[in-house]
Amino acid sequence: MEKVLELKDVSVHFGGIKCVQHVNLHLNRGEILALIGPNGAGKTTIFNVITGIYQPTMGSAEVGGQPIAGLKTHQITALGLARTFQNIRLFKDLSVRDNILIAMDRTAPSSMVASILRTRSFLAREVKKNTAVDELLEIFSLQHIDEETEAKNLPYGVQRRLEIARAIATGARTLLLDEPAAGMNGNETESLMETIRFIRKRFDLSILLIEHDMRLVMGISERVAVLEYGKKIAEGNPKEVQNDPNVIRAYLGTE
């Protein structure tokens, strides 16, 4: 299988604190892989390595077979990778549509001259972009939100959906979701599961997610990897991981 993302013996140390230790992990094309573990296990640190926020102390990370050491976050995004955050990071004073349009500018840039003169090619691109925005709004059930409503005034669960839509709008083919179900009720989580399945197929996505909601993890993941104290202690299909003694001990403190 084609690996769209791979970590090779990655360690991340901050002084004497070893947040991640010798982690090997890969994501196959078209796959949904969940990364789980107790709080403080190193999951978000892994995401920060993949997106260039942190540099590994040892080991390497690759996106689409290309090493990303030293690349800026926007350069990694240009390789087709985007993420959401545990703490939502939207353009809070902008509308839903404008949040998505800004993300699309990465894949459909226009020169300043063209935008000022409103050239035929510029207008054609704008029509295409807005059509794509309309599709994302419908997929994520955001189409009924008033155009003047600022993102900061949206309910928490709606902001979550908008953040995922914006990540897809960058043209991503590999999507990292950091606790996408956080703050959602049961019905919202169920809807999110269906949405993730749909966008995986519709946009040919490969998805790596961090999540504490085990119903979501076990319901949509082909594989699950488990971290504890920065080390990978288990990996396999959901049923294998669920019954792994090391995982049971890590979560329940029992043998």
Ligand SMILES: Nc1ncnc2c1ncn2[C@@H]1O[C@H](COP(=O)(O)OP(=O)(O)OP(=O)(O)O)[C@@H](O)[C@H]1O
Second form
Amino acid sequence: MEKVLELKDVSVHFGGIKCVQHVNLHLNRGEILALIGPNGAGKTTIFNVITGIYQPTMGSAEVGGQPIAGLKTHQITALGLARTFQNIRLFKDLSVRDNILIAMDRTAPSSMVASILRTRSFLAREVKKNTAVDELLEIFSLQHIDEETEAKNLPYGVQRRLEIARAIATGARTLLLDEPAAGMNGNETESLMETIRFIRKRFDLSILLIEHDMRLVMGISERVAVLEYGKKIAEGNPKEVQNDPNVIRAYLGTE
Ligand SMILES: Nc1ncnc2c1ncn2[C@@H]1O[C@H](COP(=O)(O)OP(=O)(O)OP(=O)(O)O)[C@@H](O)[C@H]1O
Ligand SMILES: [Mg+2]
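In place of the form predicted on its own, the structure of the form predicted together with the ligand is requested.
Now the full complex is given, and it begins with the chain already shown.
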């Protein structure tokens, strides 16, 4: 099976603190893999390694079979990877549509000259772009939001959905989602689960998901990896992981 993402014996230390220790992890093409674990286990730190924000203290990471050591975040994005953040990051003063359009433009900028001359190919591309935005708006149930509304004024759950739409708009085929259901109620989480299933098929995505909501994790993941104090303590299908004594201990704090 093709690996779109791989961590090989990755450790991350901050001063004397070992936040990630000897983690091996891979994401297969087309798969949804959940990364779970108690607060502070090192989950987001792993996303930061994969996206080039942190360099591992030891070990290495590959995206699409290519080592990412020394690559900048935008260079890793260019390999077809996009993420969302635990603390939502959007262009706060822009509308929903503009947030998505900017994500598209960053990866496929229309040439300045063409846009000034309004050439036929430019216009054709603009039409295509807007059609793509319309589809994303519909998939994420954002189509009825007023065009004037700034992202910062949207309810939390809506901002989270918009952030995922933006990640897809970059053209990425590998998505890293950091707690996409955080702050959502049960119904919103349920519909997010359906949406993630749908986008995986529609856009042929591979997804690495950090999430605390166990119903979401167990409902959509093929595999689950569990971190505790920076170490991977279990990995397997949802059922195997749920019944693993180490996982039960990590979550319940009992033997
Ligand atoms: N830049 C940094 N400098 C120092 N320590 C850091 C840094 N980034 C993360 N850490 C520490 O690494 C550990 C793991 O943090 P991380 O954010 O990866 O946890 P997490 O599993 O995502 O937790 P949560 O579920 O709360 O989001 C924590 O103890 C955190 O304080
Ligand atoms: Mg985190």
